[in-house]
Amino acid sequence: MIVNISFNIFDMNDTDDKQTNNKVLTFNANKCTNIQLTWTRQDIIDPPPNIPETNENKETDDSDDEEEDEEQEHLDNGFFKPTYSHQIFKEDNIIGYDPLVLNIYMAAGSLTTYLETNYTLKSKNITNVEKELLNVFSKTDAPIPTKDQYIQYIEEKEAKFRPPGTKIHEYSINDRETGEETNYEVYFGRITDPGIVRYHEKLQVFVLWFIDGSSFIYTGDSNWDIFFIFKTVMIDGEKRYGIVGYCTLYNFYHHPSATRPRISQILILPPYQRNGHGKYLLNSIYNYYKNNDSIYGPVYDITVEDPADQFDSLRNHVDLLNIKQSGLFNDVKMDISTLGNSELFENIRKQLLIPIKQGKICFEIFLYSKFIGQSKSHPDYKNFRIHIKKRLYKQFIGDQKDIPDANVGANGEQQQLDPETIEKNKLNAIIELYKNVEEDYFETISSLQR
């Protein structure tokens, strides 16, 4: 498999500045980037065509932009676009005098790389694309210098690639359109393994493209664990591997002799999203740590560092389903008082490695499912809403950081709000937060019924 990332002339802005009789051209690095996961040599020889577009022939209506973005998210032949480029190119811009040509090839098994660009170290373009990309690509396995050498590598060596680490799980998914079964394998490794470090150094560039505010982990710290998913296919009678996604976890010490792994980064590459791979990956992590000690001893529970909304949804789905399948919510009292049942949530932590706080959120979702369609005047539903609002108040508003106590007047000066207005602002904030909670809980419940 080869990852082909092609920066094309797309959504280009011209300015009136000139140097050496050429206009300065500004490219949006996200919109001009096409990424393709391919499996054959032919895809290396025939990269995707460049599609020039300037402000002169581009629609300016915002709704058209949104439609275009939606269409470009998943293009034919497996093309997709990065979401973020600002950690590679300042303000997501690539600037120069020549029409931009940039193809990045990565063999997605070994992730061996070749960069093809006219914005090279020697070019006179303002943004040195080659230099900026070399800064974020592997230093141990630097990009191959020529396309011919790269093609030779793909033909002679790529088929020999095997995933690093230890295989811990395998599963199959049926293609939604063709119904064809595809096989996947999950691998585990520790950062103390030189093979894991070397492979991760090539893989980590994807977090810059697809996780906002992400950064590279410090691989000199021996506490990191990594899980990988690989797709497997047969090509010319040989089993081949292609990266699908991965997750990094940091192991913290928990007194007196336990480990608390914390999920740091989890990424499923766009062509494989919305196919259930996140659930398989998260469950593989849980199952591994249930059956294996970590650095400081048995795993106490598994926490998450600053989860994004999408991951919260995934986690709630997986955790609630696992609790229901374990039977731990069977025969519990179906009202808000159950949240005080410390023995219940301690058992959930011990058996499923779900933190007590997360276990309680899962029970809130489970309890809310019983109120869907109920009248708001139902006493249990009313108590449920009061409990959630109190929790939200304590979590988000108790310190009053998010509630303004002053307005900006017409003269630009702050005007202190009266206590009644401040309390009204708090109430409105709580109502809005609660609406979001119900929407999230309803989505989790719906996902379990699909």
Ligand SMILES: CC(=O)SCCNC(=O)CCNC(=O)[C@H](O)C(C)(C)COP(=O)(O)OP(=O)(O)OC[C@H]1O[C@@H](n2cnc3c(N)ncnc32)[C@H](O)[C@@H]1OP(=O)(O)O
Given for the second form:
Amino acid sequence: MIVNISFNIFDMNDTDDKQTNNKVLTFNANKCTNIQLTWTRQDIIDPPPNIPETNENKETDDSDDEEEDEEQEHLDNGFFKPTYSHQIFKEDNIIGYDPLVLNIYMAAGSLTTYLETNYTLKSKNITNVEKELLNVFSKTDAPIPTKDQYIQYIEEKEAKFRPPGTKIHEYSINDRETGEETNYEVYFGRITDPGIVRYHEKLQVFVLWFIDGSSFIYTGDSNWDIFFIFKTVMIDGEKRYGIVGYCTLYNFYHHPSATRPRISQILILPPYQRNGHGKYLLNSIYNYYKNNDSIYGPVYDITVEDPADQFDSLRNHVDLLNIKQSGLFNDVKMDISTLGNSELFENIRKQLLIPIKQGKICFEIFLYSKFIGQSKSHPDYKNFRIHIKKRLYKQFIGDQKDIPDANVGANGEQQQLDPETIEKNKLNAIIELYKNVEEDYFETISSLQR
Ligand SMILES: CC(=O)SCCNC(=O)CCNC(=O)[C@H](O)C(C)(C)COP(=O)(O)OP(=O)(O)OC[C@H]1O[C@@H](n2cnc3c(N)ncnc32)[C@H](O)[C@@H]1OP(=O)(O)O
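Now that you have shown the form predicted alone, what about the form predicted in complex with this ligand?
After this comes the whole thing, all chains and molecules, with the earlier chain placed first.
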């Protein structure tokens, strides 16, 4: 199968964003980008299914309403769209003449690429789509110049692709939609392995599309480790591999002779999300470092750099499940005083590599499960709420004299607030944050019961 990323520049931004000036139009790159995971020549649908025949069709068909937008985000035939394009195209915009089409094809395993476009650079005022894209694609394995050569590559060479690194785990899961059992393999590699660097150079473009504020890691630094998941399928009697997701970690030194790997980027490609792969990837990482020393010696714990909310949810789910299964929460006192039990959290860190702070979050979630459906006046529940609110206050407000935007009125105007109002605003902010915490904890508890 081939990963086919298709930019359909016919698929313009909302009418408001459209600037019609000598037929120069502004397109939202996220909306006009279609990504498809394909494995064989047959998967390359020409043109991709949602490309309208002409730009006029699209313009008059102003049913590019929300329903259609949603459809665009979940296309058939393995097509999907990026969440972010601003690191490739300024402000997510592609400015171009009508008509413009760009499809990007990447082989599912090797990530060999072909950029297909009818784009013509007629003026320096329009986006040089190909140039912007070439900036973020591999220089070592630059995109193949013609579609025929690309198809030939898929037919003759893709089957020979083997994942880089060392296989450390395999698992099977039933696809949520088809119910079909599929096999997956997890690979590990160090950045000092040239095969890992070369493969990562092709893969890294995905973090720009799917992780907000991400940037390429500096692979000249030897402290990076990478874990990959590959799907395996039999095609024409041969075992074939397709990338599902990956995670980069940086190994920090921890005094006196330990390593502290920090998760930098973790991504499961959209067609595979919410199918348990994130869970398998994170557990493979934990298991690997439990059983293998890293650069500076045994692994102390595994931390995370700037986690996104989605990742926090995954991590809370995985960590709480692991702690429960380890039995370390058996017989603990079910009130917030347990958070002061440093031996408990130290054991969680040692056995499961979960940092102390994260172990405590897991206990908060575990404790919260006791309060679901309880009266708000239950003393333990009340103490729990006070504890979380204090933690949030310290975390988000701390010693700050003011909360962000406290001096900004409802209409954005600057206003002088008296200390009492500022304090009230701070408390309101904490109440809102607390509500989010309860919601997140509830979600984690529910997901563990499914
Ligand atoms: C440090 C960083 O890199 S932060 C950036 C993290 N990466 C991203 O945001 C990129 C886009 N997202 C992704 O790549 C993926 O969705 C990930 C890595 C966040 C999660 O991987 P997935 O394979 O989708 O998660 P998986 O199916 O294993 O989920 C296991 C459990 O984690 C929780 N979870 C995972 N994703 C989410 C989510 N988006 N929202 C809420 N809960 C979630 C759920 O409890 C889920 O169980 P459930 O599906 O039965 O409810």
